[in-house]
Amino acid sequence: MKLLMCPPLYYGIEREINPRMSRSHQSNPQLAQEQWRALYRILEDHLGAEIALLEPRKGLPDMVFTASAGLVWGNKFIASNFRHEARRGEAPFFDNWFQVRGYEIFYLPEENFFEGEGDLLLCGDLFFAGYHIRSGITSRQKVAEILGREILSLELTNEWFYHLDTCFCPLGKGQALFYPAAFASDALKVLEDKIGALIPVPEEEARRFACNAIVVEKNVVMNDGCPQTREKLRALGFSVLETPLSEFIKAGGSAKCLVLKVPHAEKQE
């Protein structure tokens, strides 16, 4: 598995553009860089993932938040719109990334509200769109023509779970972590009809982003502090892998958050 991160050299609390952030509420600098490291150390010493690494911007400090970037299928990149305007300053360099590595970019009319691999998510073969709060559900249509398949709507109704990845996590064909009370009744239909195994999250560790985490095969690496959701995941044969992500959980953000997946394209570094 190939992911892309960036380093938290910029990352701060600067703006309040989700219920978790505030100014007065800072990270520590020096433990969120701590914490990054270690998140990259598991993935990478412990997971045998390829790291590839993006360069941070000052003023950009939630660019550490790779998943929202966009969204990779082949060697097609579907470049976000971010909602808010604080975080549009971000596109251009996560476009020139994969522009210059050979990948085909693909940009949404500016109305449609897109954030990527925070609110397009795979399960099994079967791709699942969060909308509302951050994407638009007009963007689902546009991102389903570009990747030729079809995408299955959430309606996300909890600002607190403002992306589908903090509140829904695929472990493989058929299976998924979720938080019920993240989700309109219809989307939670549609969650019920289509994976088999649904594994609810409580509230306590859904508000430690227990679904905000990372899956390569039979391994789930997780912010700490969750042990419902570790021994619902052992008692299914994962490995569970838990590294603290508090810094990063002030902002909104946790493991999943911190990586985009980046499948092979025509070019590499």
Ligand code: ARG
Given for the second form:
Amino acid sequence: MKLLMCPPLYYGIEREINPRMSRSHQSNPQLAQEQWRALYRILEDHLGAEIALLEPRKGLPDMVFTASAGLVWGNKFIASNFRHEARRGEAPFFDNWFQVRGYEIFYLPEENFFEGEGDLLLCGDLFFAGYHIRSGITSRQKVAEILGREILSLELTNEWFYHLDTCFCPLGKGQALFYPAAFASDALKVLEDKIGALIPVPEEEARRFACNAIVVEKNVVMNDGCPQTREKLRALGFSVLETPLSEFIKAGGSAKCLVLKVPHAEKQE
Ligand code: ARG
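I would like to compare: after the form predicted on its own, may I see the structure of the form predicted in complex with the ligand?
Every chain and every other molecule in the complex is listed next, the one we just looked at coming first.
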């Protein structure tokens, strides 16, 4: 498994683009580095991941959240169109990384907001797209055409859970964690209709980003302090690795936001 990560060298809470972020509630740079490195180690040592690194850039503190760079599908890379100006400066660096590695890059029209794997997740063989808060509904059709696949849309209604990967975590075919209060009622119907085993996460654990977990086969890596979710996952046969990510939660991200799956990337130079 290959993942793309970006070290938190210039990470910090500089802008407030989601309700979690407050400049008066700064992250500790030293602790952020340690937490990021611990996550890196778990992924490499326990999950056998091959990790490619993207060079961090000054003035782009959210670049650590590589999941929102875009969507990778085969050798296609659909570049994100960030809703907030604060993140738009990251896009050329993300796009360039894929460009030089020979990916076919797709850009969406400027008015179609799209925030990559933050809002588009595969559960079994079904694509689910979160929209309304970050990605727009208008990007769905274009993304579906590029992927050549149907995409099911899920309206997100709770600003605290602004990306789909903050409230929905596919575990395998027909199985996912979710936080019900993040979705519009139509979206809940779609989830209930399409996913046989939907496992609700309690509010306090959803707020600790229980749904923002990295799932690789029967392994789950997530923020610490989510005991109910951990036990449910264990009962389902998953091995759960917890690692503290408090400094990234201050920016509205956790384990899954910090990685992007890049199945076809060449080895890191
Ligand atoms: N501060 C970042 C933002 O608001 C966090 C991104 C989290 N990424 C994710 N895939 N959910 O955009």
